[in-house]
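Below you'll find only one chain, the form predicted on its own, shown as structure tokens.
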Amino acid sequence: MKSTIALIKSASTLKPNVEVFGVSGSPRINGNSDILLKNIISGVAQEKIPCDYLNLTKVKFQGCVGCEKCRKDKICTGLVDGMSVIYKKIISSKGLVLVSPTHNYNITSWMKAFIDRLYCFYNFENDRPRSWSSQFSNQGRKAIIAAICEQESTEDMGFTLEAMKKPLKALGYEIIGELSVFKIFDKAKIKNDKNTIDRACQLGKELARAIK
């Protein structure tokens, strides 16, 4: 435990390469939201840039617990868990891509647990109410979300965009491309949906040329 705890204080003052890291936040395995995921990432690697990818729901990991041992040591120490892997990558990437299915409105919970898990690249200082600052600002890094709900309008989709949106930017990110699927539930049903594929490897392409 303690030397998975060290790299990543380590990683933590390191600054981002060129490379593009994805993240689905589906339950549904090589369903609609990893196809997705997959065309933009075929975008990035397109323009010859490193990315990786990965669905969540693989990774045994929890949500933040508020313990704040993160605002002393700048990285999450009191859990070690599958997320410790995935802030290497995060930390690595210059590009970041994130892709949730609407549930309930809103963002899937494995996506809001990750998302969660990225409190610790806050700085705060002691004033009151506090102010702070990310350890990710002024690194350049860009990323592209995008959300798919089965119903047919922005109002049914609800938070989802703005869920992963907020935090990012947040966090110093340049959101530089969006996109909302939508009428689509059926798995891998999106295959089907030739404009938003290309749409999703577009994507892709841009966020590659954006941080070289």
Ligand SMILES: Cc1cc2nc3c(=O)[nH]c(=O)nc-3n(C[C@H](O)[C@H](O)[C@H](O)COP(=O)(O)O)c2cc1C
The other form holds:
Amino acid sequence: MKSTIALIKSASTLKPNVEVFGVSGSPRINGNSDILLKNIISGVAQEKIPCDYLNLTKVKFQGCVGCEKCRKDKICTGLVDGMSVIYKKIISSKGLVLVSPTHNYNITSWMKAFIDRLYCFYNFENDRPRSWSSQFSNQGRKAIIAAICEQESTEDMGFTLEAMKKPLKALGYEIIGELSVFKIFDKAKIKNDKNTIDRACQLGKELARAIK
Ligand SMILES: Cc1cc2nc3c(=O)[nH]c(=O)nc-3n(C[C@H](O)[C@H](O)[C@H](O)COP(=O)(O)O)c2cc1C
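Go ahead and give the structure of the form predicted in complex with the ligand, now that the form predicted on its own is out.
Once more the chain from above appears, this time first in line as the rest of the complex follows.
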């Protein structure tokens, strides 16, 4: 825990590395979101930028419990779980990719829990209502977000993209690319959609170039 605290304490002073970290929030391993993410990451790799990714359902972690210990520690010290490893990746990576399928007009519960756990990267003041800033601001951090759903309208995709975009912007990320994919239901069916796969790869290249 001590080493994690030390790492996080340096989050606002150290510049992130030119590398990209990707996160999928789908409970379907190797499903559509995972495939989208892998293709975005493949675009990053083609630009020779170090990159890594994971599916959140493979990590044991829970949502934020609101203990507020992070206000002082600048890291989540209230929970000790799989997020410790993810925090290191987030801090060190200038580029971030989030991909979620639509579940009930929104991101999945895994993606929501993950985003809530990024709360520890805010600085809160003691006034009311509390003014705040992000440890990640002005570090040139950039992100791509992608969402995929069964139905065919933005209405049916609901808040999925917005639910990733707003918190990332608040944390100090510039969203340099967005991808909305409609009319895909079956597992891995997105593989047949060459245009979308190409677009995903292209977005990865753009992210890599943007953080160089
Ligand atoms: C619990 C659940 C809720 C869903 N809700 C929606 C929805 O609100 N709108 C929609 O268009 N598709 C919805 N879908 C369909 C998925 O978004 C779609 O199958 C997607 O391709 C799954 O991607 P994945 O393979 O990455 O999990 C839902 C699927 C599940 C399992």
